[in-house]
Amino acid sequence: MEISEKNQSFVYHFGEMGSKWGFNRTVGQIYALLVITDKPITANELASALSISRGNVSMGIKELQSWQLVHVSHIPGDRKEYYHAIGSVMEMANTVFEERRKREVDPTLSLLRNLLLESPTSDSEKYAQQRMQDIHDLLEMITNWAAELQKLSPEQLSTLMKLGTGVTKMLSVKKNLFSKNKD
C-alpha cells in the first residue's frame, strides 16, 4: 500500500502526537493511517505501509481495540481480517476522552474519596486534605459536564463549541460592568 507524501506527514505526526494523547507512537500511526484510508485494510497492508513488522501491527491493532476505536471486518472467500476506525471524527474524539476518564481520571477520584474519608491528624494533613477536596470537586465538575456534553449530538456540540467564544466574551463584558458598578 502506498501513501502519499501529505497523507504520510500526516501519519508520523499524528504518532507522534499519540504519545500525548495516551497510545504509543506507532498506535498513533496505525489508527492515523486507519483514520484517513477510505476503505477498511490488512495487518500486512498496515504493515507494509508503515514500515513495521507485522507483530507491532497485531499489538497495535490489540490496543486499538482496547481503546474500542477499530473494527474489524471480513470479506467473504476471504481469510483476512479487515481494519477501520469507527465511527466519525467528533465519535472518535468522543471515545478517546471516555477512556481517558476511566484509565486516568476514575482511579484518581476513587483514591481522592477514599483519603478524603480520613480525618485529617495534623495541620498540614488539613491543608492537604482541603487542597484534594479542591481537586476532587474540580474533576467531579469536569466529568459531570463532560458527561452532559457526551449526550449531545455531534451537531449540537458543535454549535455549542463555535458559540464558546460569544459565550466568553459575554462573560467578560458582564464581569466588566460588574467591576464598573462596584466602583
Contents of the next structure:
Protein chains: 2
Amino acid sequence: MEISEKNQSFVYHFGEMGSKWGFNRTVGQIYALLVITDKPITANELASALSISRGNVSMGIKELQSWQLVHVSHIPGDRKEYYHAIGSVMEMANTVFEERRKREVDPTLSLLRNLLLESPTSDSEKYAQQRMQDIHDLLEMITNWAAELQKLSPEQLSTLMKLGTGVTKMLSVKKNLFSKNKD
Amino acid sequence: MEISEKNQSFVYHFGEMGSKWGFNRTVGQIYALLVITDKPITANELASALSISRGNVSMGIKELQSWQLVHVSHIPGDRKEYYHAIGSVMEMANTVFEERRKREVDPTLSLLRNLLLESPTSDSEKYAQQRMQDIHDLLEMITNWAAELQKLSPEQLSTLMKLGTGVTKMLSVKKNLFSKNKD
DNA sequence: ATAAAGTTTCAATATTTTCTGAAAGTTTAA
DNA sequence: TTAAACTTTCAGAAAATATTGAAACTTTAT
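If the structure you just shared is the form predicted alone, then what does the corresponding form predicted together with the DNA look like?
Let us now look at the entire complex, which starts with that chain.
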C-alpha cells in the first residue's frame, strides 16, 4: 500500500506528535493511517506502508486496542484481520480524553486522597498539604465536569462551546434569577 | 534539605507522572518540590534533596522557566538564586494548559490548515481530507473555547463547572428564548 | 492429523532520552 | 583585575524505550 504525499505528511506529523499525546511514533503513525483511510487495512499493509516490521505493527495495534481506538473486521474467505479506526472524530476525542484521564489523572487523585487523610505534623507539612488539597480539588472539579460534558450530545456540546464567553452572561442571569431564594 | 516521607511520595509520583505530562522525571520532581515548599529553594538544595547532579537541576529549572512555571528571587547579600513555583494552583493549571496547547495542538492545527488548502485529487484523498477537516474543526473549536474559558475569573469558572449538567438546561432555556427570532 | 495462513511474543539490538560532572561562563565585591 | 561564588553548557555515559525478526503460537480447511 502506498500513501499519497499529503497523507504522508499527516501520518508523519501524527507520529511525531504521538509521543506528546501518550503513545509512541509507530502507534501514532498506524493510528493516523487508519483514521484517514476509508477501507480497513491489514497488518501487512500497515507494515509495508509505514516501513516497519510486522511485529511492531502487532504491538502497535495491541496498544491502540487498549486505548479502544481500533476495531477488527474480517472478510469472508479471507483469514486476515482488517483494522480500522473506531467512530467519528468526536468519538475518538472522547475516547482519548477518557483514556488519558484514567492513565494520567486518576492515579494522582487517588494518591492525593491518601496523602490528605493524615494530618500535618509541622508548619511546612501543613503548607504542603494545603497545596495538595488545592491540586486535588481542582483535578476533581475538572474531572467531574469533564464527565458531565461527556454526557452531552455532540450538538449540545458544540452549542455550548460556540457560545464562548456568552456563558458568563448566562451565569450572571442565573445568579440574578435565583439570588432572591438565597437572600 | 531533607523531605518528609509524605512529601517524598508526592514528589516521586509527580516524577513518574511528569513524563506523561510533557516533561521528564527530574523536571517533574523539581516542580513538585517547589510547589509544596513554602520558602524558595536554591539549586544546590534541590540537587541534594532529589539526589541529582547540579547540572541536571540547572537544565530542569531552565525547562520549567520555558514553561513559565518557576520564578527566581534573591536574598540581599546572598548571591544564590532562589526558586519557587509561580502563583496559585489555578494559575499553574492555566499555564500548563496554555503551554501544552502551544506545543501539542498549535503545530497540528497549522499543518492541517496547510493540507486542507489543496483540493483532493481522488476519492481516497477526499475521504482523508474530510477526516482532516473534522479533526481541524474539533481542535479549533476546543482551542477557541479553552481561550474563552481562560478569560473567566476563577470564581466564574468554578460556578460554571459546578453547574455540571445544569448547563444543558440553560442551553435549552436559551434555545427557547431565542427560537422565535429564527423561525 | 497436518499444513497453510495468519498473529503474537520476546530476546537481542538500535535508537532516543536523560543524567553526570568537569570545564567554561558570569557576576559581584574588594 | 582578580578571585570567589555562583550558574550554565555539553560531551560522554547510563538508562529507558522502541524495533526487529525468528520462533512459538493459533486458527481454519482439508
